[in-house]
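To begin, one chain is listed below as structure tokens, in the form predicted alone.
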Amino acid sequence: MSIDRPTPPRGFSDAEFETRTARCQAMMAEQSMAALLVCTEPEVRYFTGFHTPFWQSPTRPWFVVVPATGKPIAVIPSIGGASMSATWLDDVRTWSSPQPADDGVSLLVDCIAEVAGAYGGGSVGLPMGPETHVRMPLGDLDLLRERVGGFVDATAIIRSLRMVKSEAEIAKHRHICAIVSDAFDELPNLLSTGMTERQAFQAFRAEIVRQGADDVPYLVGATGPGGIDDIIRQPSDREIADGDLLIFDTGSTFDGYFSDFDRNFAFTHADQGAKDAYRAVWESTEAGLAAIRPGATTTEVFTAMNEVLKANGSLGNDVGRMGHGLGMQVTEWPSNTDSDGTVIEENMVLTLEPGLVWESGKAMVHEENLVVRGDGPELLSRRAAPELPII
């Protein structure tokens, strides 16, 4: 299949980062926050544009301080100095790392003190809540807390910033979703009975990359005789047979932004129970799409989908949610649950992911990606067929 698909620009303009920082600083001012510290890959990348696979190495800590005014300041190991200096930042402070006795802590303390002093005092924020973490040794964090005087929770600021995407971010999501949609369309030409699960995974991963993805960091799924009970495991050497069901769920990336959706198939034939379960999750997704609008809540979307599943005889769904936010991570805030209650805003990028158990040991999950618009959701993934596809 030929690939004729326009590619959005890589990276972002300085104006994009200026807007992100200004939004952050406005929220910091409301809380009299003199500085905000971030130290994880997506937050560092969000404020700086620093995009590198070097985060796979856990040896060195990396820090960015957002002051009350002005550009963020990077406090990073010297190995990243050249790359960070190529971003929009002007102030990049480095040390030779690793130095376990003082791996950037003193340099970071001095930076925070300088920033807070220029502000005239004020608290220092650090994300502490769900779906955040601190990427530094606990001993160093304890020392930093002691020398800085403690932190206040800045999760709400980071969450608010990253949940609502710019059009430039959305373009990257749209592009990778189109790539993966095309790869899924090719799947019937790639797979057949007699292949092993491992061979099927390898073929699909290669097709996604051939279609134009930068990477396929997340690919799970399974096959099973007439049904599947574990959809997130690694592939095995089990051979695919007539009557098997297959699910592939992939988080693929373009320029650091994810797609995350799945597709289900049957090989040669499927029984009526599998067909009915597939139709139920497809119709549940339709109900979710109809419920999504600015001002609605994630709980309302969950309820709309769950009512369809219950009406179709669902025996349950204990995975905890039916979709989530999407961005620089394959899962982000918010979660579509019966209690999340997040108010949906325009330009959020979300997944809908209803699932049910229709017989003991047989689950069916369906997922689509979308961006919230004022007049309804814009699908980013190509809508799945309403009936279970047969290979």
The other form holds:
2 protein chains.
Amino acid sequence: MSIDRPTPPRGFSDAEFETRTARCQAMMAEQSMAALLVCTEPEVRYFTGFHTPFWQSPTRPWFVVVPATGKPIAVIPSIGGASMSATWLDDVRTWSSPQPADDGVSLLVDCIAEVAGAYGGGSVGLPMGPETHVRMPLGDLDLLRERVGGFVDATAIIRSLRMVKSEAEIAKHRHICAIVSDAFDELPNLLSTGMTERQAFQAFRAEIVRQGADDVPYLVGATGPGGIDDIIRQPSDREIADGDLLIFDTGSTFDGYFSDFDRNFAFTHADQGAKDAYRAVWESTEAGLAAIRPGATTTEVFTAMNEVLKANGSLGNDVGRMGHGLGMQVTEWPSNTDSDGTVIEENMVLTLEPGLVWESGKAMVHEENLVVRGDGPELLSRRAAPELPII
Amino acid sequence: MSIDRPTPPRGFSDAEFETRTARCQAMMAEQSMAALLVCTEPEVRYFTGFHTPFWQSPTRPWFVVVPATGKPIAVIPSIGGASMSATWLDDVRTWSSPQPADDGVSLLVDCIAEVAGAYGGGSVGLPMGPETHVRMPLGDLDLLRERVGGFVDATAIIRSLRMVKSEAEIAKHRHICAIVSDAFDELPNLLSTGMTERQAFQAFRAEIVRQGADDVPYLVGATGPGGIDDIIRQPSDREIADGDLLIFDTGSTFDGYFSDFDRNFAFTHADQGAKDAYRAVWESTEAGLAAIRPGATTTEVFTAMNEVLKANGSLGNDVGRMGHGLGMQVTEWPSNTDSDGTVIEENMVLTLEPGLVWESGKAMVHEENLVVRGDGPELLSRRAAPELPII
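For comparison with the form predicted alone, produce the structure of the form predicted together with another copy of the chain.
Next comes the full complex, and the chain you just saw is listed first.
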């Protein structure tokens, strides 16, 4: 059913997880950190390879403790015991959950105490900063903080680990971006005026899967006469008409790694304002691509892109940034903003996403995906056409 | 492309949101609660109708404040302003996010102070109990708690609201359960030995969408000779062989409401142990259905089901419960456990999910979906065959 396309290997070697853990432990050692606790899906997957959509169930908390030396330790509900034991981990501790009276808290406290004791004391890290949250009931978290004696913020460690990708991760990104590029190329053959937005969504979703994606967790879009004004919408029963603009923005996945880029189309014709807005975001992306290199900052990239938008009469936009990191989540650190200031490193996977509102009050957002190489960006998405495509 | 099937209306009337808010405010009044804060996807959607997959991006926090009287107030990133303003809400406050130095915290504190001041003081609620978490950085949450002067636990309010469904919600559940029932019925025509697990997953996922589902966010399954030992797995490249058992468990959606049930199949033949295990979980479900009525407790339902499993030689299971609530999430409160004790009410949507490990060490899990009516359960999933189906 799917297209003939070489598929990268699924999963990762044990060596990949050993490297991730060793990099983490080197940063922990600099801070005399005895243990690092994570409890969110991408972090648990990063250290273990445990990959399941079961996280959609909010019922049970899941924990992984990274000790100062040795493999991470899983402290998880028994329903995940078989899957977690099939990963590279050796130490998988389970309890029968849900158990509201003590849903893993005591088991986790004991594990942390054991790990910290073996280290001879030291702090216990937990990500507490931007783009993180603690996935357990606040009442249990308060109890945990009291019994552990407090946590220190480990956001910087997790952030710097996850922002730079391995070649094995990059291969998965490249694969899903190629799939979605091909699916976007098929759109003119799939869509026509008279279809509803909902039918257009279903046709595009089916095409992405036909091209070989595992799933399409993120798909938003909109249509509207002469342009659109909301870029995170779900489809309606509105029929596509002559003169409409369409945006589709999708985060599709291969083996748990995301693409995240959009494309804009006009049906039968477009006015000059829409064409100019499209050209402006395309040129802005060119400026972003030219600014991307190891050592540059996300703020420099933002500024380079924003100058082009301002020169083309942008009235601003509501997105709050012009691109971001990409990985196991559809958006990750860093953000291309006027103050983010993250130093760009080789093998970061990033999006460039300039957007503007033009004089009609409509929005135009454009996006590409890339990996940072020593000499600049390597595009992962197939570069969009420089002029607004008309179907 | 999709099957000819009457489709329930999408979205909800303003009256539905008014009723939800009024029920919430009545419970708040009993506790002199001036405001209730929610920040997770289903809760925000419950009070506003705001529905987008954008929540997959961890970058920005989103808040809704329910005051003692009047409509809820949204305090959200500007990227969501257009979508949120299209809901029934009147008061949508936005800030340009991401903005790590103050990512909505001051705007939210001001909103809560205004609402609580208008009420003349009183507590501020936040869900802190089982099956909840606070979706914002812990550092910002600590700051928020300090500036608000602390929160009281509002889990009981949110839980009791969301556990009982309206007829409009039930219609969405009934529709997606019918779609998935039909897709399961097609499986014998879609699957055969020699296919890989991954091909089987893709075929089933495509069939669910073809039957009219919006999406298949949750799909797990496994195959194995004579049975399976892990029920939350992702597919492998293992080829299905004669004598294999297969389980598929899916949470598919229509208009943001889930089905959640599984089916088991054998290929070409099955041994007596597998047949007996299947029969036992099927009979256990019959006992659960007989026990479901308004006024019974989830513990009574659990006990009725567990007695059947014990009588059939169950060696226990790792799931930790035998069914749960179903709604905007693939699992919701309550849980059918030996101590949950939730009193079952009319219009709760529940799953029955007995599981056992039999003497081979393999697991068998079975699941049905239902809505509780005055005189007992109304099945939403089409009842599985009483004997293990063989493909």
